[in-house]
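In the form predicted alone, a lone chain appears below as structure tokens.
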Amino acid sequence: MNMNDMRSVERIVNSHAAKIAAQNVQVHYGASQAIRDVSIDILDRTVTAFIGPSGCGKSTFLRCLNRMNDTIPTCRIEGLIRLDGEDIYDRRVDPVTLRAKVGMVFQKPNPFPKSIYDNVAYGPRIHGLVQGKAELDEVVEQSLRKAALWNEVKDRLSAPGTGLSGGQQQRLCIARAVATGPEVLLMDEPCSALDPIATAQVEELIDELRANFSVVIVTHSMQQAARVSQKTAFFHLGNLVEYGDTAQIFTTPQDSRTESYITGRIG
């Protein structure tokens, strides 16, 4: 057995081993505080869900574990995040290669103003993942069959993806975000904008990719992390408050403040 099956191997047997670790992380913007002392294990091949009000955190701390708060000037973060055991904010760590392995899907669909087929091969050119148009080609077409959209625009690949619907742009940013073979896919509230069918194929969508991927979805709904998510973490005022199996911090929450929310008391 060679070493990249020897890999597989480990990948499948430790398909629910931690496949990001965060310890005591905290996050400011200037002189206020938006996260405090954050620690969890996000588990392989699995969808996490991150719930809570407005404002909590939760999406604070999603930009957290791709680097994309190091656009922002004014925030510092401190703990640690780990990608497989490796520190991502390493000095030696350079953002653009880890976000090719750690995907983002935002919360209105973002496609480029380019065609379908450009939208997709955006990512693999510019990381030089691809040798030749054949080989592109064919990442282009088994992206967009990950994101469930191959059928529907296999015979109009060099259209604009903005013409697409609402529902086939998320899905079109979603196969852009595969293509470039990510481990881990974030996405912020994906279908917020979305209308109720386009919703339900992305929630199918998501409960798809989880064979391949880690996935952690950012929700409003709480009806739609317990569609789609194994696990869930309840943040609130910047606090992760509990964090477990799905059903159980829906139906057995152990702290009341999570209790209070999932029963609309606060929210």
The other form holds:
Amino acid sequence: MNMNDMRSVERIVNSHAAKIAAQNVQVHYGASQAIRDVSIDILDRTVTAFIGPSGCGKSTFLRCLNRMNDTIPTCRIEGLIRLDGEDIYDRRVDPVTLRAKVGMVFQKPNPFPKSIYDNVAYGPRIHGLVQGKAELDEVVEQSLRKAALWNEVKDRLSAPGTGLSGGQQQRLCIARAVATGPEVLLMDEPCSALDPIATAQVEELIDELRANFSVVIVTHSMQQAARVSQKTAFFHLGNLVEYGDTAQIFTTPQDSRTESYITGRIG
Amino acid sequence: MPVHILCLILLAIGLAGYFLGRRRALQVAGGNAKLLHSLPAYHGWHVALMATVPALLLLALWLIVQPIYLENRVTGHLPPEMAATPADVSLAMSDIRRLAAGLETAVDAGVLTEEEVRDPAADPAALAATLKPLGVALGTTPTPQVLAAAREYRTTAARLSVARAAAVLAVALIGLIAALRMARVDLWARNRVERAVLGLLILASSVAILTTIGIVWSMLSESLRFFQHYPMADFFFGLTWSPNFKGGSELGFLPLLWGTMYITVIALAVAVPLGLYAAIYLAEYADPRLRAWIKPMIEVIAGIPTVVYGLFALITVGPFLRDYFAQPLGLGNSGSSVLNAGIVIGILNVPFISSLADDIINAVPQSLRDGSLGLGATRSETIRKVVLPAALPGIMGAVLMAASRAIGETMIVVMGAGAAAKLSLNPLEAMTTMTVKIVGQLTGDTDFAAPETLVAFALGMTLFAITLALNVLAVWIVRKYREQYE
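Output block for the form predicted together with the partner chain, input the form predicted alone:
And the full complex, kicking off with our chain again.
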């Protein structure tokens, strides 16, 4: 790929306000501990990349941020995670409402077996975000535009979403998440099932989404982290080893483990 | 030589062929199995198959042809008045066969000697008297012609049996030797054996298809005979079912179709919601430990014989419906009712639907559920809007299969809804179904030329067509929507 891996150097972090603040988070699956004492501030309107070798806990931690781990019976979470200052594990917080605010895009594109339109309209419909068909049409169009998919599908909105190509499916899933009007978008290796061209499209899209959302992306590709993110967190064996500006992590890592990982010696 | 002994000898030849073939293969390879194209065991199988398969085919052919040949030969001895029509010939042949078998038994038991049997001057009446204590009952005293024919039958059969054994064994040995001579390092024994296995697989699948064709054919031919006796329009559009073996029957099938459909609809109205809700609970909400208990328990219901359900309908559900619904509401006072049979058949189908639907719901990828939950949908919304639509084709298939089962159910209908054909809307009245009438028309002393009996085949054919159409519909629905989430 002819992309300049280091172009993030020139990028500025738009905001310094913490959107999500995690303090001393521990996660256990049954008897084994997946996350040890992680504290991190995720900034608003910023792309934050979580990198690290397989099994380091980065996806687990990501799923803590919208309580998707609640669906796993053996999973136990300790510590404090606040979204805009509010504890998301508080008894009064409904995980369902939280997930509407903190959207998620998964590793494998998972469009519903419905039409493209119904896929995007799913969130607005269940949350009652719109009134009337015209308004829903507008939301669907805007979401598909934000996901850079509108021009490709505008003539076949009633075709099944599962009939799209892999890259289009993943952008459809992003449009679906965007349509719900989230404040944070979590992406769990969103490009791992895509070819390089589709990956480039999705990466470009992530950079545009930064204008409206706080984006957290888990990735195995260090080039991708360098290309799309402003902040990078390196996880290793359930620990958050290092967190800082992407340019700094990739050029002058403070920890020897980070350096070993980004130079390819561990992983 | 009897056929079973011949088969045992063939088996032994095959076994010997296997070991000989294996040894021979190693021999031609100079003891180094790596030089062979195929493993020695494949060479063994190759020899065994070459020795037995052609011989078995010849034996099968012989067994089909021999009776035809024998019959032609023996009927030549019959006087023309005994062989006037095909029915006479078949009657005479069964006498001849019985007598020939009787003579064989007598010789085996030592009651008669070979000479006594062959003696052309023997008195048929005396022979019949000798055979009687041996359990060989002859309808009438055989005529001399029949006796002569039986003698001819016996000697020819004995000669043919020897010829058969000789021919089959010769073919087996030729096959064995030819296969052993074929053994070379580069013989593709593995491929040849696998082709033989492929043939076996094709044979097995064609048996199932041919059986179905045979069933349809026999039903169809009997149905056509029925329609020669009874007008087709009266059968398909008649509103009265009153068979009478003395003649003047009215054989309208609509009351039976109505009863069948009424019971099926009630059964599905019971089974589909119960089964589907149970499946949703089991697949989506139940704790895995609880599920491990509940699922087998629900499936136990499916293992109970339907006659036991019939008893349940007869002594529990039926009287309950009569005492608490039919009589207070003035809708009749019969313990047998459509509702009774429908409810019990519905209960019978609950585990069927719940078990199938549970598997289908479990097959919906977890990623779809995650996607929906990740957008802030509740579990219930996820099930209603994502999981069930994705599982719908499979669930429809399960429902239609349950409908086929309900249509074909007989025992519960007899015990729960009675056997009176009736066209009525009242669900608390006794009615009956096509399957019950099929059994009813064919049991007891029946005359297979009367339309009252033959109507069973027409009913069976119609039932077959209805269930086939339902199954085709199920397959079509499943195929149309199948690729949705794959």
